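Only one chain is shown below, in structure tokens, and it's the form predicted on its own.
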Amino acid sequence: MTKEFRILSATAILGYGFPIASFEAGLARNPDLIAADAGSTDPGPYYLGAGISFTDRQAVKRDLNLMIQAGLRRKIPVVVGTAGGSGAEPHLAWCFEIIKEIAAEEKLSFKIALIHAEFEKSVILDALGNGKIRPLDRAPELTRERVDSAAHIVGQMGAEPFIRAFDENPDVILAGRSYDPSVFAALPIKLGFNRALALHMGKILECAAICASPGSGSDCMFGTLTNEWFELEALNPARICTTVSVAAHTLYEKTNPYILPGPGGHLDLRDCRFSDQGGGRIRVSGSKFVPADPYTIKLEGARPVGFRTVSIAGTRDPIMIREIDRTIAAVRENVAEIYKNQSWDYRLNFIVYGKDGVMGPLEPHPGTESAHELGIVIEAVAETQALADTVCATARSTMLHYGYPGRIATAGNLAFPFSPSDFHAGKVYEFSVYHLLETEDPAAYFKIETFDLS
């Protein structure tokens, strides 16, 4: 076994872009892999569920491009994870084919493994009614309407696709929905690394250069992999790891700050130790892996719920801005009078930048005293785009002339920046599956496909 093991992170999410500098500072480094996670649930459930990216793919193709040669001619190989944003079938679908447009336009010839993320319904719901599946933390429990409902359904994989992947041999790796850190993690670990310190690094590497300072998700960041520890190192002059900013990213995303779960387990942080090294390098040690039984793989699905319109406005009125909330309740009042004898449903939303429009029920210092302008979101979802259009023209017209107490002018509370007033949002999706199955074989589930592309 080699006695490091060098990583090359391209960039926090694929076609967030990275310098070229950085980049051939990174090869100069001579790594033994270049890797970037592609995805996140960070958007939010619409890109799971309508299976488009929420990355330009222009930007992906040109992020793609650089790394594929760089690995070619270096003949290391290039793991991407999370395709298309969220790892389902469209979004592996989609990476592929630019890939493909790459080889074609620039007369490559290589070796790809696909890993597929996405799963049938129907092992979803043989896992269900064998016990196999339960809720994470505040998700409802499981049931056969959420599964059926599912527009996509994916499993987020762990090191061991990955690492079945590479006995294949493979120049590049494209997967579906990965955790994180697997990408960067997984052929060290194949290579008889330290899983702790490996997973560790991979996920501070999957944010690229956001662990330095300045922190940044569009530049690229180095890593170096030992069995004692691993190291750290910005690849731009203008930014530095350092102790804080790399401790700090270790506490990035999650609950407890010393715990880290995953597939098969979770990290323990508890006795991790940053030390400065010089020259910019950030050594860190300690970290632990403990073992779950059964393990594990988090499943994320998204259905759809309907279709949203949304108007956006602005007041000034400082009598307005102190009778916002009451103003508000009398809108969404005279709305539901108005639709009561219908038959469809809906949701009517209004969020309130410059009282608590960010932080919402959560917001720690609540009320307008200080605020001279609101901006005002009016948000209406129903189970057509026509039904969603006509609550939110109701919501919007009422709020617009609604006399609410001690005002003086009849002109008009509100003032809107475009016309039209009011956009269609189109289909709207939320979470409906976010649940832990559990398995004897974690690469099982996730299909591998080999090409050659020439």
The other form holds:
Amino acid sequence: MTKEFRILSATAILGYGFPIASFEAGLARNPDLIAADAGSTDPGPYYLGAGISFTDRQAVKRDLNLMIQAGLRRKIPVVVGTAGGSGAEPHLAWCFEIIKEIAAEEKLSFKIALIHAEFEKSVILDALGNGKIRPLDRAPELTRERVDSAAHIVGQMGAEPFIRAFDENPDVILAGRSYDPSVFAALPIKLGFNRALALHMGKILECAAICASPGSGSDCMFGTLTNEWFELEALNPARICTTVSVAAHTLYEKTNPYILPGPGGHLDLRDCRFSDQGGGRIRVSGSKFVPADPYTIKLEGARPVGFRTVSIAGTRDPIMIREIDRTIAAVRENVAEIYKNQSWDYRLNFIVYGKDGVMGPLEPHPGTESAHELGIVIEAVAETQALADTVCATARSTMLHYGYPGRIATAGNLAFPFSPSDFHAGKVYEFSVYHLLETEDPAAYFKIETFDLS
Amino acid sequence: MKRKITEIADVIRSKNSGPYELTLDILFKTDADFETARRAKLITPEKICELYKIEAEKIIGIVEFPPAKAIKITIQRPICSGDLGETDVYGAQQHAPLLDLWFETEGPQTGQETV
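Write the structure block of the form predicted in complex with the partner chain for the protein whose form predicted on its own appears above.
Okay, now the whole complex, with that chain kicking things off.
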């Protein structure tokens, strides 16, 4: 009989949930591992910068409770990567706190390994000084100033730190920022399974049922790995994997479906084959892994850029709609004029829904000819919340009463849905580190701690 | 005769590929539809530049992926995701210009490959 390794992927992102019936159908298939990734950079720089999860605490606790109890009952490991959505220290601590709560409330005793992914700035600066860091995609060259100003910098760990953590025989591994496939692929790689197939299967399992038809980010997926192929099957009778749904997932969120770069090398899927084995099982084979020399770890960092205040309004006046560009220009000028003697550093921005609010510079039809109403978001970003409030308030009141050419409605230009009209959006961050770090030891930067919870 | 892309594609979507790139996927309904789109040169760098008002060097790649009957286009984001001036943090609503694509076919519209 072929040696197999079987994995239950609980959900696309920890906290997105999954039906109990799907999870139990997965357990009935005797998995060797239960895993999920918990994060993404998709929600933007705020969550990494602020040290806050984009997923809900109660929802994360619900998913973890089911996963950990099932893992302990069946004596199989539970692995979670990118704790707290971004995987820096506060995110890891947040998720660890939830796990400790579950252990106490459910009276569970188990061993947990924590893998840290936040980098000390001194470590980054040393590597920068040694020429070991280079930009990824179009990121600018890394500078000392960018490193110093970052709120958090994390490294995306590959399989190696997990493999090292498994040496301690933990029941649960909770890791900081992780390359999503690592949480699935590390244990089979440690056990001697083919690295390329393990990583490629992990790459699909990390989005759980998104690779089925119809897809879902809130449902389980089952993977079976051998040294010649892997198979995927949906666990909910309402959805099924097809060769096209699985192949299509290979495209998702990626630049090139044939070449998927990750820690220490890339997956080459040019000779990959997808075949239907019947019963909703899709077999994938032919995946290759091409190691990189030197091994690189992706770094992600975010830094604060100020505070944001927004005001939300609409207009239904056809003349105001026609004059919207001139009106916005006049509002900008007026705000600049009023505060010209202040040395304020602020940014005033207008998002106009009904014009180019969604696509901005990429919008092929930026006119307002067909719009009978516009939605307007006035956004001020400044170095303090109070200053952002001031700039937003001045822009809002100027826009409300501005006398644009041809104006007939003289009582007010804006319809506000809310009172108060202006809202604090708090601290604003931007991605400031998106770079590759060269290393000789892929596990060295990721500190491992173990705890016995009881 | 003129046919619209939505007659032969059942998925047209956009999404970030990392914070600096935007990737557009077109998944065709059948292998024949995929072949029709390829032969009609439905997606070319010139058309992408025109639809998104970008210069050719902003196109990172256009890749055909037969296992999914798909064509993928990846372009540079105007700004890094979440930078000041952002309009779509996830990049999930940048696909609409592709819905306006059309192509010429010969013969009557039968729903079959007609080129």
